[in-house]
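Only one chain is given next, in C-alpha cells, and it is the form predicted on its own.
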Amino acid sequence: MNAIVTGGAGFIGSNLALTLEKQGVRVTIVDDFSGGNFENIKNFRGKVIAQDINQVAWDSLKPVDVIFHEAALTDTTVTDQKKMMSNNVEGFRKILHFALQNRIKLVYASSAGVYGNEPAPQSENGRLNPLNIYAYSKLVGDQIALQAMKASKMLIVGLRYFNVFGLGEKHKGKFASMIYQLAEQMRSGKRPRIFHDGEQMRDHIYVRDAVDANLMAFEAKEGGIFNVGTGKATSFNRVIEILNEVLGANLSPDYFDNPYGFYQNRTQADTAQAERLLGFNAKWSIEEGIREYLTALHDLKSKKAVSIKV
C-alpha cells in the first residue's frame, strides 16, 4: 500500500507516518519544515518530499491509495486571516481535488476548534461557532469535504481533534499541549502556571488514540466527520494533580488572569458517531497516557530535576 502523509514531520503526522512505515506501508511524508521538526522522523526510512502543500506537483506522487493530511498553520494566536486561509484551506482544496481526480482515499485533521463554546459535550451534529480564523479555517475545509463527499460519492473523512498530547509535540513549543507545558514547568521545579481558577475542562486525547483513529478511519466503509476525544473533559487543576503524582513532586497551581477573548472554556467530544461508524474508542485513560508520555520525556531527556514515579 502507499500512502502520502502531509505534515509528516510535524506532531500527529510524525507518529502516524512511523506507525505505517512499520506496518509495512511505502511512506511518502510531505512537509516544507514550517512546523514539523527533523527530529520527529529521524528514523523514518520512506521518501521525504520538503515543499509547502501549495508547491507539490501532486500528481508525480502517483500511485497513492491514502492521503493522510495532518498537515495545518495551527497557531491559534495567527491574526493573519490571509496567510491562514491560503495554508489551511487552499492547500487542502488542492488536495482534495488530487484525490477526487484519482480516487484516492483521504483522511484530513479538522479540528474541536470549530465549536467554540458551545455547551459540552459537543457533537458533529451541533451548532459550529469558531471563535478565531484558525478554527475558522478548519470550519471552511470541513464544509468543503462535505460538499465533495456529497457530489462524489468517495471515502473523505474528516477526524476532528481534541486536545491531542504526547510524544512529538516537543517542538511547538508555547503551541504544544498544557500538559507538556505544564509538566517542564514541574520538572524545572516551577509551580504550573494556569488561567484563574483551573475549572476549565479539556477533552485531553492521548497521541497513541489519535493514530489509532487515522487508521481507523482508513478501514471505515463510508466518509463523513467525526469527534475524536475520549469523551471525557479533565480540569487543569485535575491535570496538575496527576503531573504531581507522576512527577513525584507537589506543586501547588499558579493562578493568572486569562487575557485571551476567545478562550474556550470546555471541550468534551460527543463520541457515538466515532463509536458507531468508525469503531473508535480511546484506549488511553489520561492517567495512563500522562504517565506513559513522561515516562518517555524523562528517557529521551535524562533530566534528573524531577524523579519519575514508574
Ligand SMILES: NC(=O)c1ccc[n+]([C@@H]2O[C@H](COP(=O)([O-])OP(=O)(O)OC[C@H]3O[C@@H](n4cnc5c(N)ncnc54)[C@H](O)[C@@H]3O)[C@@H](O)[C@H]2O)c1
Given for the second form:
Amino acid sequence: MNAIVTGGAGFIGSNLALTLEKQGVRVTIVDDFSGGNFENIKNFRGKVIAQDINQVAWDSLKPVDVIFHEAALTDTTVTDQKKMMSNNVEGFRKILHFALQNRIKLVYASSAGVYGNEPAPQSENGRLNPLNIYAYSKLVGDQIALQAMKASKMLIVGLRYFNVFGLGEKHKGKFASMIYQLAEQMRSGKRPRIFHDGEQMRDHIYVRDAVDANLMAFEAKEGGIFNVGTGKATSFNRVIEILNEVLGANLSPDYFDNPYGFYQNRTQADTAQAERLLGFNAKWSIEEGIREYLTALHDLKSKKAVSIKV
Ligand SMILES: NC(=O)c1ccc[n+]([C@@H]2O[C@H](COP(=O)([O-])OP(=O)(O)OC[C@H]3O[C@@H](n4cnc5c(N)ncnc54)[C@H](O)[C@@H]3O)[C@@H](O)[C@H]2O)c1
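Rather than the form predicted on its own that you just supplied, could I have the structure of the form predicted together with the ligand?
Below is the entire complex, every chain and molecule, led by the chain shown above.
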C-alpha cells in the first residue's frame, strides 16, 4: 500500500508516518519543514518531499492509495489571515482535488477549535464558533470536504482532534500541549504555572490514540467528520497531580491571573458518533499516556547525554 502523510515532520504526522512504516506501508512524507522537526523522522526511511503542499506536483507521486493530510499552520496566534487561509484552506483544496481526480482515500486533520467556546460536550452536529483565523481555516476545510463527500462516493474522513499530547511535540514550543509545558517546568524543579484556579478542563488525548483514529478512518466504510477525543475532561490541577506521581515530585501549582478576556473553560468530546461510525474509542487513559510519554522523554534525554559523552 502507498500512503502520503502531509505534515509528516510534525507532531501527529511523524507519529503516524512511523507507525504506518512499521506496518509495512510505503510512506511518502510531504512537509515543507516550516514547522516540524527533522528529529521526529530521523528513523523514517521512506521518501521525504520537502515542499509546500501548494507547490507539490501531486500527480508525480502516483500511485497513491491513501492520503493522511496533517500539514497545517498550527500557530493559533497567527493573525495574518491571508497566510493562514492560503496555507490551510487552499493547500487542502489542492489535495482534495488530487484525491477526487484519482479516487484516493483521504483522511484529514480538522480541529476541536471549530467549536470555540460552545458548551461541553462538543458534538459534531452542534454549533460551530471559530474564535481565531486558525479555527476558521479548519471550519472552511470541513465545509469543502463535506461538499466533496456529497458530490462524490469517495471516502473522505475529517478528524477533529481535541488536545493531543505525546512524543514529537517539542518543536511546537508554547503551542505544545499543556502536559508537555507543565512536565518540562516540573522536571527542572519549578512549580507548574497555571491560570487561577486550575479547574479549567481539557479533553487530553494521547498521540497513540490520535494515530489509531487515522488508521480506523482509513478502514471506515463511510466518510464523515468525527471528534477525536477521549470523552473525558481533566482539570489542570489533576494533570499536575498525575505529573507529580509520575515524576516522583511534590510541586504545588503556582497560580496566576488569566490575562485573556476569553478562555475556554472546558473541552470535552462527544464521542458517540466516532464510536458508532468509525469504531473509534480512545484506549489510553491520561494517567497511562503521561506515564509512557514521560518515560520516553526521559529515555531520549539520557540517550542524548550518553552520545555527548562519547
Ligand atoms: N496537536 C493537536 O493537539 C491538534 C489539535 C487539533 C488539530 N490539530 C491538527 O492536526 C494536524 C497536525 O498537527 P500537529 O500538532 O502535528 O502540528 P505540527 O505543527 O507539529 O505539524 C504540522 C506540520 O505541517 C507542516 N506544514 C505546515 N504548512 C505546510 C505546507 N504548506 N506544506 C507542507 N507542510 C506544511 C509543518 O512543517 C509541520 O511539520 C494539523 O492540521 C493541526 O491543525 C492538532
